[in-house]
Amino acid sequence: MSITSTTTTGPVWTTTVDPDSEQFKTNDAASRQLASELHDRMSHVIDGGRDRSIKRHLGRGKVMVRDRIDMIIDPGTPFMELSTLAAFGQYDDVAPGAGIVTGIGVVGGIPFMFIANDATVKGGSLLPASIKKHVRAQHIAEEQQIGCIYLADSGGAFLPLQDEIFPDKDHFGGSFYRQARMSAMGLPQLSVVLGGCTAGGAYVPALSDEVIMVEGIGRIFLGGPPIVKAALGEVIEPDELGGADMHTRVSGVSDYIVQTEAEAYIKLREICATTAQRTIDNNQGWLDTIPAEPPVYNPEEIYGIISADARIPFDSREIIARMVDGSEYNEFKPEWGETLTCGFSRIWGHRVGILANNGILFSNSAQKATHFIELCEQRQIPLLFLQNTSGYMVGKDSEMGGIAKHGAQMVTAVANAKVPRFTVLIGNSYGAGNYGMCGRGLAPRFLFAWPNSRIATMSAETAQTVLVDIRVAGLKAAETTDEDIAKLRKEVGDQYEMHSNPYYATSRIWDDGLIDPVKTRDALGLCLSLAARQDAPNSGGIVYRM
């Protein structure tokens, strides 16, 4: 690297990327195809494949779920939607987005977590993936110390799968636990009831600090008219049993009654203005910020840098140069542990310490990472992990060199870091390298993935060799044919290809969403802005929860 200029962050990265090369053009075409597929699948989640349900929803005078959020958040501000493709490929593909929209939006200058039912998906009924997505959103809200806005329009639990929804720790009861705990912590829990809230769904507004109900469409009851008739022989109309008028004027379950959704959102914004939370731009946070500047290099060149063939490495520093302010990257220990690059940059004005893979993790790479993480912890600098690795190095030399201990020390440093941590899967995420680079198990505040990423214990090619050898060794050699081995190799390869696919991962909410690589800088900027609102660890203010 040659230094072209030096500022408060460090030198501007000098690129070696040639946009006119055949390799760049091949990579660019493949990456754009993946990005296009991602956008198509997200569009399908929003309005595809359920025309009748959408027509019926609109016919009731209701507003589509994402339009509801747009009506609430401050004009011109972004909404960072999370886990858009949850449930993708599950439940016979009839539950796009798991029937729930979650994400962070700004209301009156204050960020809130939105948890909103999509009643066009199975009437807003909650599937196992819906509960997992709901609970994950609450976890983020608690960690980021922001309130929750619930847009309730749900038929309650999907009863045929009740054993996967009802009894366990992070099932529906876990969402109630989190909601009650956040309210006690002073994080506002606000509900707008826009449809039926039945059984467990009734507790979402009931547990809220303040509740708004829309007359004519909003209803709350522990047992709906069919259950009341079956249990008591009592025939009763839905509004009489749990309508907005009854709950606002008689039971007191609701605090406000409005005639239209538009009125509900005006009232909601008034309530949000009374909450004692910090605004995003009041500079009370501890993170060091300066005015942002765009990267020197075009972020769209990332498409041409990502290898079309996952087995071919690419230099993650070229990715960093197209993601950070001014393309400035002050690299730490650049001549040692070269399969991991570490350094300081800024993203949207926020200082950040970056760890990015440039290959397999050796002992010196792990030691370098541990040292760098400790520096960032000491200096109160957030950490960003860019994952693209097959894991830690194996073999006699590595074992004799202490790779197990050095890898464990790296994992320990990641686990004990109190500064905000963020992770993006920009390529392969295999083996213990996933943990050392702050995978989901190490609890980063947010984890995003690119559509070219892969996550598993090992690659499909490695699994074919390892698992087939193990299984063949357990079979009788005389009865094992080349055809049997070939069939076994295909089964193992197909299984690992399917399970390591990024859509398989995001469907199960192993990440907080697949994102277009070109949009990564903006997503991280929003995450860092949220972190900037909080006090530094050990400062006597907010304590970080890992």
Given for the second form:
Amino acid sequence: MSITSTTTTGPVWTTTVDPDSEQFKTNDAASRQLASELHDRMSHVIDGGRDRSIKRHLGRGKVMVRDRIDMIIDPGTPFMELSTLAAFGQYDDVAPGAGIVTGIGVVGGIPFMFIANDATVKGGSLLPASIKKHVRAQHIAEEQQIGCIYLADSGGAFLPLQDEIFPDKDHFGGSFYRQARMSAMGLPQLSVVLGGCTAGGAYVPALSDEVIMVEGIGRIFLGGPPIVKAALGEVIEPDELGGADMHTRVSGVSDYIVQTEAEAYIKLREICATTAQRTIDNNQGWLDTIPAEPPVYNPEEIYGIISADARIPFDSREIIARMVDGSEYNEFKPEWGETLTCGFSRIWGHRVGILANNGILFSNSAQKATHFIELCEQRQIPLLFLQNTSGYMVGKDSEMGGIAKHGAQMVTAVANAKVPRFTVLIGNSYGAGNYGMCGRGLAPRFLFAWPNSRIATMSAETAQTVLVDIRVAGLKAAETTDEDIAKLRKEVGDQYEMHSNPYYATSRIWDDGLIDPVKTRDALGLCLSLAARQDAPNSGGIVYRM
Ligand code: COA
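Right, the form predicted on its own is done, so what does the form predicted together with coenzyme A look like?
All chains and molecules follow, beginning with the one already shown.
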């Protein structure tokens, strides 16, 4: 080695390679040959499955797997594909890339691990090399602490080789284990369902934090129509059994329904943005603050939206739109459990997860609330509850549907949420709905009420019926006149009116103040700023200051 000059980082190497030498030329030709062979083999894999399968895939209006990834990642950013040649030379070469694409791509500035089935290869079913590739990608995601995006288009285990995929530690069960644990660690697990996801393939979206299904192509079932026919003798169409409409509007397995793949990827990018805090901001939670924007709609319009008659409902989303930055509200699971709206917004630049009643709480609304609270916990987003409900649904159907348990699970989720919680009574706050929606007993950091609000076990009208019935039953029927009953009704009504009045409540400090609805945004902005000055609950003791 000879030294010709020095720099601050060290000496510059002086080469002895002679590009004109025979040796160099021989090496060069051999290396180029190897590189070209590698490129050929890679492009064979990238071309996907057999021509017939590709034609059928495209004929269904579906996008090829790598083009899907290109549609999702930030334009102009690279995708680092892993193990492109997995399964090379195995399985009679019928499974290019093992029928699955894995790699790291950037979405909205955040790196994600992509795990995407290639449905043109054996219907996206997983061979032994595919499950190994899937699990390896999850292992990397966990080690690097990044979320996973699953583009699910898979027939589950490749049945002829099920013994090499199903039972052992790093087989299908191991991939579920990793997915569930990563979610609990706060690493987002997001799925887009783009094909028939059967059996093991169904659990990937089902285990995800948020699921988007594309109508017409996305299906989820534990057993497809042939299995159902064989097992139960039921003949059923695939979409009826597990289509996007059924799963988004009936079963609730899916959170969003979209019409096209392009629409799905726009939605996915929106979801990725809500996960940004953890991954971008090093777990700083609600400190993620951006410059505030006023709502697009005039907050004074709130006065015209609140019903003068408390029995006439109003759409809480119209209130939210006049309270949050830019009137931007990214609604979670809008098609399911519609009597409770949940979604992400910002107030005075602070991110917030909002739960607002739009009617009585049914089992599905309660389950949605529990799911949404878990998401906010995972992403460390403070929670805002806007109460306007007559409580949980009663009746035979509800009891048989397990409303008591679903309500209790919602209360448990609220009680155990570590993120800051804030509550505003924007309308009625009756029955256990008060508890499930983070009433005083559930210890929100601040609880405000609007002057139109009412708080009690039940409305005055309901109480009149219930209490009068109970009291009349206790009196001797023969001695009870219509006049007595009318008097009793009036007494009960007046008492309930008085006790559920917001001034009665605030006088007894059941809240932290009655506020003018128009000022709610400012009050909450202050609460969020105060919370942001404190430790993030999962920050490992790091103290953040504004
Ligand atoms: N195991 C083995 N091969 C499978 C498979 C599986 N789980 N799923 C699909 N395939 C194969 C098919 O045999 C076919 O092979 P070929 O190209 O050699 O003919 C290819 O994948 C495409 O399947 P096909 O049914 O023609 O495609 P499709 O797009 O119409 O349907 C599925 C795709 C995944 C919806 C459908 O194949 C299916 O329901 N598969 C069975 C799923 C299942 O029951 N899994 C149980 C796992 S425990």
